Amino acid sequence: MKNVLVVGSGAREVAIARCVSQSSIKNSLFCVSKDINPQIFDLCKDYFVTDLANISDIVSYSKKTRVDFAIIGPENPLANGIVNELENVGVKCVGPKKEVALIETSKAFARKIIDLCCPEKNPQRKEFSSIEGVESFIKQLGGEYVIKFDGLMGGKGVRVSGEHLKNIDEGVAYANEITNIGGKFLIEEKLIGEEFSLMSFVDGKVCKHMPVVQDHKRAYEGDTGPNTGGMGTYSFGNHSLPFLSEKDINEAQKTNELVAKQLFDETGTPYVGILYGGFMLTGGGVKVIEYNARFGDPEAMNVLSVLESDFLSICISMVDGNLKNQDVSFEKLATVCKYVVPVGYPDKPTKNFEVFCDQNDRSLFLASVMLKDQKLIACGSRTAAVVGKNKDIFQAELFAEAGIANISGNLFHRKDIGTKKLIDSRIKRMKELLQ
């Protein structure tokens, strides 16, 4: 019998909790998070409500409940060293220690690691801690640039010229905002192409890769509006994407492997957990946009919905350093994941309104919600995700839309994710770029 702790309470953690509960390995599930997610609560032996910044409380709870290992969902506890603290009391973790979680928590550290193992995957860039030299470097990049806050901002710390920043003055103003709060930032050349995500299970030495997924960060249809934590994702049944070649996939997989090895070489700390590479296929080949140190959200819902192998067995083989002998396979099905979010999200989201849905629907993943007087209340961030799966991606998209039709509240979603029109436009854009 394994006692398994899931840290976090979003849709990603619903996907993780379901996979653990479906394992052929006998287990008891525990969860710790700041709000009660009813879909996770129903699967748990016990549920501890606390702020995830209270790491000492989480450690005490893990000792009290005799947890064998923990699966860390969100990035902030990783940045705060939750894995170091849990492992100090004998709780193994699917999640990297603070020293190597820096691959997500510091953009500058990530670029340095990539420089050491695969420098051709890095864009041209410069690090800044003041406004000095910002304007001249932007001009050097021909006004095609990206400004990245060097830390965690929930997927909202990146601003792109021509999309969020209309001119050089706006870029300088954003850089000023960051320096005014004592922050550091990177300015990078703007990569043009198609984004894709590749996540890998890692045991410190060996990587086993998941299907590639495409995320949609912009809030509104047609890829417009502000950046969000992710409005939805899709993956194809062949575990590739229609604008990627086998060579592109192999290159991304090799990059994750090189980065995992380099992290150990650089820090002496093995990387154990999920390594998430955010890539861009450009006219000059595959480049790295960023790295994350955990499952993506929504990407986790895509890949875990089609995972054939026993997830708990994979987790045990990761923490035991035995991933090499572990089967990791996925169904040959396409997936489309769509989020419903509060009206006004992400800048001025409405909150504290009731949401109506069938909580027992297996295609539904509740996210930023809480139970209050037996009512489901939206907390203001992404509210719920729905996943459609099918051999045919456009059927999967129809299933996702049908699922969303069963949710009501002061919500909206992007209807275009996973549609033929949007996917065709991505293929066309990539063809033009590669000509």
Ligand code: AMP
Given for the second form:
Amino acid sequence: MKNVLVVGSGAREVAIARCVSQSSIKNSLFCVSKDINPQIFDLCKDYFVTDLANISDIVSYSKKTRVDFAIIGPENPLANGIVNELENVGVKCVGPKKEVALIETSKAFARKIIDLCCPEKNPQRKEFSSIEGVESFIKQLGGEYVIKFDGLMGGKGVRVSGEHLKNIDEGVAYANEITNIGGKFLIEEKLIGEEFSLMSFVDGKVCKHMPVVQDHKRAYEGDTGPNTGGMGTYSFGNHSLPFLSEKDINEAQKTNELVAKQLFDETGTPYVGILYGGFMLTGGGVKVIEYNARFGDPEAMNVLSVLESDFLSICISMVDGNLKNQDVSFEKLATVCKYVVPVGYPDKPTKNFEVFCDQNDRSLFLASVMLKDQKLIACGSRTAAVVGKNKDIFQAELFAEAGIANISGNLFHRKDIGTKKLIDSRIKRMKELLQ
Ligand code: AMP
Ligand code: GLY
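Okay, that is the form predicted on its own; can I get the form predicted together with ligand AMP now?
Now the complete complex, all chains and molecules, led by this one.
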């Protein structure tokens, strides 16, 4: 009998909680989060409502409820050292200690680790803590650049030239904005190509890889608008993507393996948990865009919806350093996941409106919602995700849309994610780049 604590209560954590509760290993589920997600609540023996910044309260709660191990969903508690604190009291964690979670927390640290183990995967870049030299470096990159705040910004700290930054002056102004709050930032060469996410289970030494997924970070159809936490994702039944070769996938897998090893060599702390590589296939090969120290959201909903092996068993293998002997396999099915989000998201989201849906629908994953007087209320961030699953990706897309048709509220979503038109345009663009 295992007592399992899930930290967080978004759609990603619904996916995690469902997988734990389906395990053949007997368990009791506990959750800690700021809000009550009714879909997780229904699966739990107990639910502790607190801000995730209150790590000492979470540690006391874990001791009181005799938690055997914890699965950490979001990045902030990882950055704040929740794993260090929980492990001090004997709670093993699926999630890295803060020394290695730095791979997500600090963009500069991530680039340094990559430089040490696979420098060819890094774009040209420079670190800044003042405005000095910014303009000349932007010019050196030919005006094709990306400015990245060096810290956690919920996926919204990155601005790309030609998209968010119309000219050099706007780039300098954003750099000023960051230095005015005492922040550091990176300026990187703007890479051109197709992005994909490859997540791996890691036990400190061994990596076991998940199917590759493509996320859609921009808020609006046709990849326009501001960056978001991710508006939707798809994965194919062959666990690859139609614009990637086997070699590209192998390179990405190898990169995750090298990075996990380098993190240990550099810090002396083994990396245990989910390692998320954000890659781009460019005309010059596979490059790293970013690393995350947790399951992607929405990517978790894709991969966990097709996971064949016992998730809890994988978690136990990770924390016990025994992943080598663990079966990790996925159904050969395509998935399409789409988020419905409040009108105005991400910049000026509407909030506190009622959402109507069938909470018992297994393809629905509630996210930024709370229960108030028995009503489901949207809190302002991404509201709910729906996953369609089928042998054929376009059928999976239709299933996702059918699920979304059953949700109502002041919401919108990207209809183009997972459609033939969008995927064909990606294949065409990549072909042109590789010519
Ligand atoms: P990140 O938070 O680092 O994932 O960045 C958010 C988004 O910004 C990515 O998904 C990319 O679309 C874009 N981006 C980040 N770095 C680069 C880069 N060096 N070149 C082109 N686009 C980038
Ligand atoms: N889907 C992007 C992320 O989880 O950061």
